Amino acid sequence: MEKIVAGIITIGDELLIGQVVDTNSAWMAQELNKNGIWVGHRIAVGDVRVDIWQALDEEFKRASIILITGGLGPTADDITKPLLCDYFGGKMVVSQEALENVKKIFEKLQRPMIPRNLQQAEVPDVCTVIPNKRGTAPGMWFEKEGRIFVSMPGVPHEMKGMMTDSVIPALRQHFKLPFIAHRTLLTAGIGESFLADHIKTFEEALPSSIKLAYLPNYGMVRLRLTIQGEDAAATEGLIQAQFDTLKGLVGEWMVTDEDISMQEALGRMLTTRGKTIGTAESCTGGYIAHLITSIAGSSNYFKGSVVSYANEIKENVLHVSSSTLSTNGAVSEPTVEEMVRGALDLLNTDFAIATSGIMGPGGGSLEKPVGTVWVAVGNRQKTLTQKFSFRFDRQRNIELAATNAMNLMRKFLLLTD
């Protein structure tokens, strides 16, 4: 089966100066993949004619699908509308259909339209409009000597909701598109390179229609098994069989056998459980709380959390003796002990994770570097304790703190099971 490649070009100046990060390739790329289109390039280009009408050019000439987001907004910097008018050729007239979702939604807003918010029902005549449901600037798709251009807008939820219920649809009717599984598992407490090393003989025997792909982020390493074929059943068939022998082979290492993050992780096994669980956390600053709560649900598991920054907190809130800070130090194993003790009390929750550490870059010393963290996990009965070292920059630090103290937590759920 031909492969079908698809070229991304996201608009803007605030891409390249990096005012704001482009979001939007990553997520299309992904969606286009699960639906058998490879993206083959990603381009980011200012708000500059000709830089655009260039990237066109060179997309049409190896792309089938070009996917296209930014510069439909109302402002004079929006530009890509014109330009797409000009590039195919046609002339701007008011979709009907795009001019009464814009009178809706300033309805809904009780707010007054200015011509300038009118100006977005205003498309290419050669153009077939994308409804937008999230918002007023309408999609476009047009053709071109087989190749198909999507034009969406840059905000994310807009474009989001846009490729799933209109564009993903319409190109698996345009194209024929082979089936694509993935399989995808998260290991913690193990190096990609030593990972790599341990499966080397399975990666070695793996079929050849089969990729396993590497992606380390943060003290975990997540493995991807993909395959590409004609038949659903048989493809599901092959690539199974292949992800419970690697299942097998880092089970000592793996968080979870699907492609979600530590929380979520962490927050099922709470659920299954029945169980609670509050954060006291120094060094941390409430980032561990905030990863737990990004999880939708977590208010079932999740009671709260004590940034216990200071001494006197820890002392005062979390009941750590003053004997305990004077003698071994807020970072030290008694320490982060006492502090899992005095969350369980003041949350009231069934288990708990505490951290205290040197994040960076100053506050070090020979005896606790900068990148020392003492971490607690524990119940009523037990507790754990680990010491880390970490060796980079403050924001990392903190990210690995939270990512092991989580794995910490998972270990200890598991050891009480």
Given for the second form:
Number of protein chains: 2
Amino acid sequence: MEKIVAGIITIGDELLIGQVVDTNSAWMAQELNKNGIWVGHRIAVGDVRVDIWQALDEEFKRASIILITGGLGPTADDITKPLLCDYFGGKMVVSQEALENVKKIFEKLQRPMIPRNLQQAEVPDVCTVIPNKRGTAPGMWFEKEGRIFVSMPGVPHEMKGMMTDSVIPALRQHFKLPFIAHRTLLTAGIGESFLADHIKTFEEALPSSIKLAYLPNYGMVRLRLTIQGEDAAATEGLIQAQFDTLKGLVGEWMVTDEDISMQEALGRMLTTRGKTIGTAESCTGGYIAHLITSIAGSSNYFKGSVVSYANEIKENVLHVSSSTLSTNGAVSEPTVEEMVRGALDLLNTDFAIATSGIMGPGGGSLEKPVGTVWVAVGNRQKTLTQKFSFRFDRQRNIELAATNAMNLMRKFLLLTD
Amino acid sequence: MEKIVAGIITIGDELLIGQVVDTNSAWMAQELNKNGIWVGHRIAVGDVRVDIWQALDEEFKRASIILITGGLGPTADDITKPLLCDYFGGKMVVSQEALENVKKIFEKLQRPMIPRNLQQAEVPDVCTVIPNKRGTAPGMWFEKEGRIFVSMPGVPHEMKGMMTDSVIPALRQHFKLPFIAHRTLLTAGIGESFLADHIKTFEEALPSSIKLAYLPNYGMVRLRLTIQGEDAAATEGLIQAQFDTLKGLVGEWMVTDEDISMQEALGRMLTTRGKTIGTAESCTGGYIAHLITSIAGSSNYFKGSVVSYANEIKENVLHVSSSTLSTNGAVSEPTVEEMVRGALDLLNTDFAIATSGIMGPGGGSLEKPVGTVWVAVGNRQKTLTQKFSFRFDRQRNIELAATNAMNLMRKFLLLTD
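Complement to the form predicted alone: the form predicted together with a further copy of the same chain:
Below, the chain from earlier opens the complete complex, with every other chain and molecule after it.
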């Protein structure tokens, strides 16, 4: 079966000056992959005509599908649409469909339209318009010598709506797509090299149709098996057998055998057990609560949090005793243990997570350097504590503290089963 | 003056399958830009020899500096180092400097070394080793026909350490760099097209050496002026004059005239006034607290939060009256007003922000559809409330609610001055 290769071109000076992190490409790559399309290259270019043209030429040579985002906004630094019109040899015309959409959106927003907004309904006459239900800039579908070029706005939720509703279904119809399957598991508490060494024999014995990838992220390593084949059932059977072996090897380090996050895995464990949770956060500043509540349906097991950044909140709201704070300091085992108890009482949950640490860049001492974090997790009967020493920047220390605290909670849940 | 152009190549299947968002490129682009180096292209390729080779060839043709990240880890899916060795016509040798570094790190971690770790000290004999203070994989500096190629690990904090300590200083020394200046301001509460229309005359009259860019993000629009010149003083004077005019035009929509975030702008306002703040969060689930505490030094003005996800927490901890909740519901103006009062009392702060809403995908009704958010901000004398109707996915609704809540707080601070 022929391998269908896609290229992704993202357009915008903001990508090259570094003021915007490109999250679109990762999302698009995921969607393409799920549908059996491999992404060969991703290119980011500025709002520069010659560079965009060159990127189109390069991808034309090596990809069958070229997805383009950005450069379609209503403001003057956007040059993509006229360029695409020239590239595919068309002329600009008003799309009635796109015009109705622009008018409808402005009616809904009850805002007056300006000429700049109306211009968004102009498209090259050589494209098929892709409806944009979430914004005013229409998408455009071009075909050239067997290649498909799709241009979409750079605003993530507009692009995502278009991809899901129109682009993916149209691509599935246009190409005869191979079958691709992935199996992913998440590990925590073991470094990449040690994990690789631990599963070396397994990796070496993998059939050539299966590929293993290591994806380290914030103290966790995701392992992904990928297979490509023509027969869905046989392919699924083959990868599942290897995945089961891998799970057995990874054992206690495995957080979940699904492609989900730590917070989602924790949420599922709580849901299964019919239990509730709350957090008492100092150094993580509400980040654990944010991660937990970023999952839809988390209100079924998450009741709330106290972010006790100041010591007086630890004392007055969570009832950590003043002698504990003065004797041991805020970053200490007794403090996080008392925070867990305070959270259980105040929030009336079955379980609680507590964190206290020094995230940097300031606030460290010889005894308690930046990166020192105490975590406690527990229920009314028992608490489990762990001390961590991270050695990174503030943002990463916060990420690592949150991830490791949730992992400790997960282990506690397993122990109390 | 000659324009120095850089290309960025990121390597790794994880970038093309979309499991990792590439944050390295944006950061590298920012650093290069600050130093007068323009990024022309960013390319992401998989762990595929022919693709990496082709990317090197393409960038060789159009850039003077090529920065490469990824593909240097200790595991088997990494093929970058031997490829670079072939590309630059060298042979692999053990670098004593890199070997000492690997040993030192493992001693510090008190972990045993395995052969895989020692292999990391091998480098092509045609490169200059760039020390990695934060990890085991060394960086590599190659020169070929006047171009500089730098290969760094993909782990963000390792790459950042190398860039700051070694790569940027070496590039500054190697090239005669032009002077580039930026001025950035952040607006909120006005859409991109309306802003563009409002400052149309200004934009058209800008001297050709100055470029204006619109960078929309989560209900805010950042405006950036960029100038490039040879004389630092004259260039700075010219851009500052235009920036002052722009600030006057943008007026009340301006959040800050510095290239900082909403939460940093809010933090500076509180610091100047010597005031403290806390939050009572329902639908934002601790995200506002997280954003505020992501800023170093926030403990000077942020005391804490109550995340009252469950109604019983609103009632028992924040003392929202049960009749308010039963009569108006949790997502209502009276509820968020009482949440502000509850937070002020419990957290003992000068100001408080409260949010309650329906983030989706579930939980909406005809009367209160998904995206309905009530925000209240205030002090002991007064509260200010606003209702929002967002129409996006859960993640974006949370982002928008947090940003708009902080913006309302900012306005309240200005009103009470």
